[in-house]
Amino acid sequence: MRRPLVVGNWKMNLTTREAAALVESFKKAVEILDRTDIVVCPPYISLPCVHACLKGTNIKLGAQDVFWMEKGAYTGQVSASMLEDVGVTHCLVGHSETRGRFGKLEVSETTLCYFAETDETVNLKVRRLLYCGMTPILCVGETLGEREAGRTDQVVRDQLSDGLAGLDEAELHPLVVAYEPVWAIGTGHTCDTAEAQRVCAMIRAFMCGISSELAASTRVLYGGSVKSSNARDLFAQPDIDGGLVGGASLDAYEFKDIVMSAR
């Protein structure tokens, strides 16, 4: 049986002091929970501080991104071994915002080339994380235009196929997949529960093409305006094993209620 997983993505929010305060409030609320895996992903700068705050708890530390090279002249990048050194066990890969695919655009369109993630770089990052014994959380999802064009399934399949290219069943067992419809990220719009389940089932069917055992064990999360008011219905679906939570993870008690919904 797949164990529920809830991941909080703090994005570019909170100073180190604010991050520590949030963890202190949140960990007290969930310290009695032992049937759900919990991961929080603060900005790079807060990773050491948050790691220290999480010691002795059942909450794991995640990162929001990684670079695929071990070391070198890559100004501004952070390697998997650097993340591991500060206690990171999980890492988001290919989030729509690193791909330059925004549900709610708050930067100029002329700057979107700055967000240059591709399926090739996603694949390189997944490979590096697996090599280092860490858990990649591969994010996939379609834009509003792609959905309206009837291309949701093809876009998601392509992201999975290219992102996992060259990896075999034995290597992929730690993998987590997060379905995040881009049009629902930061917009307040949530994918209809039945449709979220359909796409997550399609993701599981894709994994079944690699092996039935991998499909049965891979945890598939839903992300995109997850909040306590909709989490229970989403997490009750047979192919949704938890959530990738954005803004709601910045509220300790809201996030606690979401985690409770995944039990």
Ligand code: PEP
Given for the second form:
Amino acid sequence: MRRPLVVGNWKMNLTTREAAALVESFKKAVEILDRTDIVVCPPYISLPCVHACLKGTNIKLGAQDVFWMEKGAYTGQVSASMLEDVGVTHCLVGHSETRGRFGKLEVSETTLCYFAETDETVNLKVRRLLYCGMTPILCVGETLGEREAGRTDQVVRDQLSDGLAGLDEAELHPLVVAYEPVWAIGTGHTCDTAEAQRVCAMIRAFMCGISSELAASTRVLYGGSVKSSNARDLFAQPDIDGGLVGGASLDAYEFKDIVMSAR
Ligand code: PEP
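I have the form predicted alone already, so could you send the form predicted in complex with phosphoenolpyruvate (PEP)?
The next block holds the full complex; its first chain is the one shown before.
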């Protein structure tokens, strides 16, 4: 039996003080919930403060990215051990925004190459997190152009096979996969429930190719404009075990309602 999981991705929002205030109101709102796993992913700079605020709760701390090397001359990067040191247990990997694949483009086309994540760097990050005993949340999903070209399944399968290359069943046990169609992220356009279920079932079938036990235990989340009004339907699908929530996780009561929908 897979426990539902809801992950809040705060992206590049909130100062440390605002992050603490959000956790305090959210904490009170979810005090009574014990059947759903909850993770919040603040910006790096707020991790220690949010970790302190989460003490005594079941809410886990996640990061939005990680670098794959242990230490060294990598200006601006943060290692898995550094994240672990401040209480991080989960980490997003391969989010479409770090891959430079935006649902709503708010940077200029000429600066897009800054967001240079590839399936190879995704693989290095997943490996590093697993080696450090942390939970990678691997994000996969197609752009609108890829969907319109009928390439959704191929894109998602390629991201899975390249992102997980060289890892075996025993190593992959903690992995969480999030299906996030790029065109649904931050746009207000949620994927049709039946289609989200179909792609999540395909992701589970991919995991089944590694082992049927892994397919049965891996949590597959849906992400892309999840709100309290659509969460219940999405989370009721047999292959959707919860959600990765961006914008709506910045509102304590909205996020609480989404978490409650996952029971
Ligand atoms: C996300 O950040 O992964 C996400 C799904 O964002 P939003 O919920 O805002 O679409």
